[in-house]
Amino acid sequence: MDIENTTVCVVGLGYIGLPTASLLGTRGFKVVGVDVSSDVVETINAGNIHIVEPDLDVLVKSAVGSGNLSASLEPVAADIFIIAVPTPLSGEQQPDLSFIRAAVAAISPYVVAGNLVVLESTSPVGTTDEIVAAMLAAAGHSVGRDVHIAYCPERVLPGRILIELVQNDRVVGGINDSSTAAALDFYQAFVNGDVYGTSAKTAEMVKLIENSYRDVNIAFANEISMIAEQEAINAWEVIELANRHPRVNILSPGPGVGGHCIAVDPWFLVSRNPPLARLISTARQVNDEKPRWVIEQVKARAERFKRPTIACLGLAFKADVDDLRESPAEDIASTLLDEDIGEIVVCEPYLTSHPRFELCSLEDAVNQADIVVLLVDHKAFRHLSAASLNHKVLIDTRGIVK
């Protein structure tokens, strides 16, 4: 591939859209992004960034600075047309596939014989097929045949997501046998990692079963933690112990499943397989329910208190990061305030302000409680043993505080 002379135009510049397209022009590729908002453009025109991950702000700069990455509220013209937009789920647990729909549409008028449009939102399967090669066929465009089609899951881990566009294997599949070389001849020019080669329809169901067998697996972690409390046991090293068994890899229980991945694409497997995905459908419930279980721990010990001041350490989804998606320490934090369970205070270190807590150091919400809740394993809260939290009542959900 000419990378020099290939143009990208990247639809959704959030948590993968954004390194994606900074990473491509870095590489030589000139990238513009699309963002419906006008302060995530203007900020990236700026060189600056409105997330948080690890060298982000210095790629981006550098992207920009090099004249190979601006920023638009609408796509342009390109060879390759990347759409990394937003999925949630609606009312029900059932998919939210608007945000793909309006990409679709808005692209459609800048597509032209010869260009390659990659799906990397995580999709229901069928949705390459059904929606984004439908739509634009439907518009007039040769699918299939001069427009190649194919969907290319992202696979990384908030707080490596640089290192691991790169490095990781990737699958894409295309609707077609030429879309799917097509895309192949592509991200083969920037990932050092295998490509592999598929169905539209299949590597659309391998991002969904990734997921899905870890959420099913933590789900397993998570009732231990549960059975465990019940029997006066520490579960961390139940688990521990239980995995010196050279078959046994049980992952570590938590508070809950966050995040906009693990704890949403098992539920668009469940939605188009209601009576096959009975054990994805109980592992989700399972986690689901982990936070209200928590939040009955708190309670439990808030009673021997008239009124407890409760520290709520962290709100992000997973450790060392900003993202709040789906976040069961955010969820958690917010039922404690709502049902009036004592006083509330919160540390959150990877945020400046939150409409609804105002955020303190952890020193200062260490010392204001008698209750301190852990709900997120940041490292700077790795330092906290029981002794110096005076012995404060905790709730360890990350089985970090020795």
Ligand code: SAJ
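The shown structure was predicted, so the numbers you read here are calculated from the model rather than taken from an experiment. Numbering follows the first chain given and starts at 1. Compared with the form predicted together with the ligand:
Of the two rigid parts that account for the shift between the two forms, the one holding Ala105 holds Ile44 as well.
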Contents of the next structure:
Amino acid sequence: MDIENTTVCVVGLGYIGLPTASLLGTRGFKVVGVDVSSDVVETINAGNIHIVEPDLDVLVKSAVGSGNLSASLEPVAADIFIIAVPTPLSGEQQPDLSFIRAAVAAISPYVVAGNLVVLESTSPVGTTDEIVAAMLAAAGHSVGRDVHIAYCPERVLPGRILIELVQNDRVVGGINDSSTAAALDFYQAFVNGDVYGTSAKTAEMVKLIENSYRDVNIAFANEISMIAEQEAINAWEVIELANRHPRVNILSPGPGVGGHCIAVDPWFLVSRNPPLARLISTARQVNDEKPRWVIEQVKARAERFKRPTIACLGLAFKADVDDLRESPAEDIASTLLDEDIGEIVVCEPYLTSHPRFELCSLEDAVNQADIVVLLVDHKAFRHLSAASLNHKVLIDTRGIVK
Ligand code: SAJ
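Take the protein just shown as the form predicted on its own and give its structure as the form predicted together with the ligand.
Full complex below, order starting with the chain above.
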């Protein structure tokens, strides 16, 4: 592929679009990133970033500085279009594909023969054919012949996005063989992992089952933790010992499943196939109900105090990120406050402020507390032991306190 003479238009400059656009820019592609927010566009054109991700600031600065990356409110003509817009859940756990529709409508006037259009947003099976290809065909484009269309799911882990964008294997699925071939050619130009070609529908389902697999496995771990608690057994020890079996690999229980992917994507499988996706749907419910179970544990422990001070350690949705999206930790701390279970003090080392909580140091939180609720396994909490917590009442939802 002639990288230097290939132009790419990336629609959506969020957690996936921006790292992808800046990576492509530093590899020599001429990239224009498109976002509906003028703040985002200005920030990026100034060489800065609006999201927190290790090393992304350096990459964006370098891509913008080299002249290979700029941001715009409107799409531009390009050889390759990448759509990386959000696909949230609307009410009743139904996927909201309006951002994809808007992105396809926005690029359609700029698409010409010879282009490749790739959807990266996590989407229900069939979206690439039924929305992207259908809309472009309805606009008069000869899809699959003149205009190639493919789906290529992102697989990167927040906190490791830049490493995983390059190292992870990728799956690309075209709406026909020539579309798959065009997409393979593009991704092989900047991915070090292997790139596998398949159909668009298969690639869409691959993405959804990856996150559903993790969700089901975590739900299993969460269910074990509730049964173990009932039996007065340490769930993490049970799982660690079971995992010594060569064919058992159970994940870790926690306060629930957060983030914008694993707590959302499995519903895309359920929504199209409700009677068939029973296990996936039940796992979602088990994980969604785990925060309430933790709250009930805290309430039960709080009964012996007149008005306990409860220290919540961590608010982020997982370890060592500042991201609060769908965070079970934040949900638990907020509910304890709403239900007035006691005085709530919060330590979240990755945030400097929070709209509901005054944040304090770990030491202050622990000193004030009658009950310590460990919600996130941040590095800063991993040295904690029962002794360092002065043997206070402890609810360790992550199983890290020694
Ligand atoms: N969690 C547990 N126990 C575990 C592992 C995770 O309770 O053993 C919880 C976390 O605390 C967190 C949630 O699950 O609340 C999700 O965290 P995660 O680290 O499992 O996943 P994400 O949401 O940060 O990223 C996932 C990844 N998918 C898989 O590992 C299959 C990532 O590769 C995807 O690119 C990303 O979703 C996405 O964008 O879809």
